[in-house]
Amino acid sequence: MIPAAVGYHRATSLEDALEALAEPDAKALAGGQSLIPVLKLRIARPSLLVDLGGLELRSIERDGDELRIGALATWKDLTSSLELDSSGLAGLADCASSIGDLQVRNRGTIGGSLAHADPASDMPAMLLALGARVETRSPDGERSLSVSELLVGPFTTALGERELITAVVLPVPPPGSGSGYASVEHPASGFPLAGAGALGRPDGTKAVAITGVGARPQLVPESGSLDDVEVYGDRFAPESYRRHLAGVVAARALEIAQVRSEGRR
């Protein structure tokens, strides 16, 4: 289908883009990537699009103790990045090269897939095992936010109106870390009927989130039992056997970490 008629607005700064976005249902686009398709099928008709695409919103880079994504990033920057190139570390890389085609992972945005929310979204998974969290700016100011906080159920974010992802900050995991991520992908969608990512730290402790079996990412508690993660059934895959995925995953994840960590990977 052809999308319904739309206002196009580039914007120039993020105060330009704030500004825009208070047209009513205006709509924020970065990658486009999920946001084209609901316009082509007119589930989504804003009067305005704010075209995010020219910010300064796209570097990688360690500020100190923590690793800062622009929300622009692609998933293409991810997978070629020189920050990522340590084990700790390594596992988001790996996510990043999972998503999508060749198009998306060169249009695909970090902040825009957050936002989008989508329960399948690969990348949350590795993003809650890291710790990571997200810096939001709207105009009454800049705030932090939890991705466990900001992600509250199926296409639904915490994030208020007028209100934009501006970077994801996650610590880096000190030396002798290793991360991984690993999916199970539906054939024809490529979204992961069941995903996780994984962190194995030196000192023994490890943290694994998963992504696609439930409402929304979760972490698996400490003790690796995965009877209390919110599991769904679809005509896609059934409960029982999402759950049976979930810890196939989550084995697999934990493995990659543990080799990394151990540097033979």
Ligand SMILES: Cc1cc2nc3c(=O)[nH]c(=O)nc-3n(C[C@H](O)[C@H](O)[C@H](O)COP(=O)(O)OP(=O)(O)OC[C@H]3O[C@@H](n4cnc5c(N)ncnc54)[C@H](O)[C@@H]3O)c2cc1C
Given for the second form:
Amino acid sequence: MIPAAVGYHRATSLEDALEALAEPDAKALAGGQSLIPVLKLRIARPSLLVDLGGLELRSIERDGDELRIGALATWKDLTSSLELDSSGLAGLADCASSIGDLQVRNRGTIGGSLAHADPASDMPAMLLALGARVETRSPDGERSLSVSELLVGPFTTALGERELITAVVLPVPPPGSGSGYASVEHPASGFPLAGAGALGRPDGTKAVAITGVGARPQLVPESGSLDDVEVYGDRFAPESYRRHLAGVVAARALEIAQVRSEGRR
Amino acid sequence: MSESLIGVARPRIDAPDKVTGATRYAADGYVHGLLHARLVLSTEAHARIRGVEKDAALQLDGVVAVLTAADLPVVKSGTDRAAEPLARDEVVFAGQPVALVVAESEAAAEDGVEAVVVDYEPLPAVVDLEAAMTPGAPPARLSAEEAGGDLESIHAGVDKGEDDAEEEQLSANVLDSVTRGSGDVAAALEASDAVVSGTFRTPWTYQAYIEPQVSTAWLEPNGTLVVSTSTQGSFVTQNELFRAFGLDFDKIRVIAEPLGGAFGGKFALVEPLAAGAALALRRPVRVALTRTEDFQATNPASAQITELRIGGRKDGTLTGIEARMLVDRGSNAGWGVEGITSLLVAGPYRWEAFDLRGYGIQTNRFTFGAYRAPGAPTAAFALESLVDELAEELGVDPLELRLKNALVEGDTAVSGNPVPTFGAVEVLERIREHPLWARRDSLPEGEGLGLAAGYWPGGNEPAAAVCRVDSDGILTVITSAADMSGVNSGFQVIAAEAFGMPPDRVRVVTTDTASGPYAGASGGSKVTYTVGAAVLKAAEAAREKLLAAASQELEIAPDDLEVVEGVVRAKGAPDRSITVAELSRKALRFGGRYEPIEGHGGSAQTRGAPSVAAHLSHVRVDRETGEVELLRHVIAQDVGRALNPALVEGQMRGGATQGIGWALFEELAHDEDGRLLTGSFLDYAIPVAERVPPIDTLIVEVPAPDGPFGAKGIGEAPVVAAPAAVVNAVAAATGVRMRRLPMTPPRVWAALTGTEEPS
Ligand SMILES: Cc1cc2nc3c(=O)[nH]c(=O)nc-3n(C[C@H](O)[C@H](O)[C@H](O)COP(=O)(O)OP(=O)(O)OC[C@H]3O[C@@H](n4cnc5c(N)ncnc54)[C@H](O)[C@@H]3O)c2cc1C
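Having seen the form predicted alone, could you give me the form predicted together with this ligand?
Expanding to the full complex; the earlier chain stays at the top.
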């Protein structure tokens, strides 16, 4: 519970951060809500922490028919952003508000969560359902990945060693759409045993994705069948229960989305 | 006459310091030249230690020493945690302290811990409780025979029935078995109109105090070992250290610092480590466990398996009860809860015949320790589940069934002793009057109400206290009882009432073993009942001194004087008066004429003062997910006399809340090799504020004849039947009877769907 000694650098710009990350075993630090616990347990022992906290990557903005969320936007920013105050984007705020407690939401960032790639994290399911993409910067330049391209497996991403997430970008759902997030949480950690994000469009099309049940978040196929979805069991929640739960939260998220969608009304 | 001070709600006297951060806990004290120790914990549940490689750690900056068992000056034999603060040759649970790294900073000590390499030769780990007791099971400890020492005491006090059935074949892991019997149970059950039975499982459960265990030890220049610590008992700790290290008794001084919670878990567990290191290195050493270490290395409540069968007749009479209770002691060879749990499983009821057996079994899991009402929640979970089922089978109202069989004063308990003043009937009647009970058959689909009752017998231990008036005119109460759950605030009002002082002119001081009057550990629901009784006598003795002085000063006979709100005055002539402050100033000065206004009081309670509580729990069960939501909880408890209702209600709420934890959340689980799987609050769930429903507290007062102003110990009773009430509520909501705690969503769902239950 006491971290090993580690260096600290507060980045002054994105370029400066990327340069600092050239040091072997350097690691970016955003809200620290995943990284600091891992340091305390000495599971990670970076040589240097490159604090992104001073970078201007925190805004949440509408850009035409896109929503752009800065990588350093916190869960609290998402729950209080007026940009999300529409039925089509309401699921993002639902999801953010179900994460951790207020202290965690005040510090934890969307970019840090995606980069950490905890298979039990909430937000990836919502982002997957909304068709979000992730923008990154590295010394090699910029690129854009889908959420499923980014999240390769448990705690594993497609990010390069010196590649930082700069923003999450998603298409604003057409007017009359509704989105929602539902989960059943582990009573201790508050992480989802199964979580689902759903989007319903006024034309009746929909997208549902689930998280917490397998190695990475997964889109539920059009048919709605969860038979092919990968589900892990553990001591607390065996596979059969988790698979059942995935169906329950998927249905609940979709219900919320459809109630919010004008197409339904 | 002024109003009685008893029964008035007031804030705890320690509250302002605690909420403003002014309290200094055991980890906060500044000690010059302090070293920090961190623990190397066993990664094996059962193994021989072949060797400990210290060199790499000793090379690190700031590391002062790496200590193993051989380095500590322990003189005591045996296997208890004071005799064996660090494992000698054999580790018997994963998380057992094997070595101490002592360094100039906590971080350096932690670096050292990482660098220590322990070479283990793994032995079979005994993790399954039932398998552990069957003949031929591998032993959970090889060195038991050689250790000797305490083993003798295990068998002392074992209360075997006379008509003991033929010897059971049991493995050597069964350290103790207790049998209590009376009448012919088989015949009683045979003659019953209904018999119900079940097997009930509860897991290892963590006390989850806010403040992890911490102790600091140093040597005074004259060789006195001083231990400043977070403990429930200073004298108990002094005794343990005396036996462990063989120092002169007066060369050990133990200071009980303000407690950040204990719940039964803080009894000389880390003190021998800090003291041993300080003695070995002759420098001050602090051992402050991190939460992770506290989870692994301390002494949680036993896992238990209870097989229970009870019967009853259509007229609502309980007939026979038969229990076989397996108690997992982990590595604790010294004691277990098999005795108390197999006593309490009979509940607050009369039985025509009983056969109650308890077995204390060693395994390679933890060291068992006390936790609020040890053995009682498990016993009540089993019994109260079956009482509800029996009521249903017999077609009798579950509350009336309990009422009809409730023990009353003068009955004979299964212990063979007469039941003292007992409030079972009264608390059940209070629940019957609660509006929620009337709604039990008209709740919406998916909701249910559960009733359960349980008691805690309370404990006794002689105790003493001092009351004196200082020169500022304030009455100072001095005891050595660790201030747990607000006992000092109880002493304040007892002394104030007995002496005739406003409570805000009474202060309470907790002293150390070098100077304080004797008090046992704070636990067993005995502090207010025993130390409180001593405080009462001490205050009365001080009042006599006061009246003697006042009598001379006012030239009025003591019998004609009264003390009201800090003023001594003539009865019927209140203007002839003198304040306590003035008298004390006259006494406490050079050339003064009066004895100091100071009294000593002692108590040696012999009669028990059990406290009973009945609970009503209202739940909603989500059949799709198995989640149980608590909507409301009601507790009615006989508290004897509520000295300070605010504190009493706090205990009732806290106990009910911890019971809710037993019911729904808490479980220390191991893998099959005996390694802890739930060693952090990310995995080990407790009832956090958002999951605790509104709790109605109904105070019932059936005064204890020997208690101060009728008060009895109330800290443990409120947890006892709380889990059972939630279990019964879930059954009422779903029709499903859960036999394993906690009732996690996956388990409830499995029970609802008839699929296999997660272990
Ligand atoms: C008590 C508690 C409860 C929680 N409950 C939940 C929950 O219910 N659901 C849930 O989903 N999560 C939960 N979390 C995790 C939380 O959401 C974290 O905020 C999130 O996982 C990490 O975000 P961060 O900004 O704190 O990242 P950090 O901890 O600072 O970093 C995490 C990782 O991401 C890397 N990183 C950070 N920013 C970037 C970037 N811009 N580009 C590339 N790499 C980056 C870091 O190097 C590090 O490896 C909880 C956390 C805590 C402490």
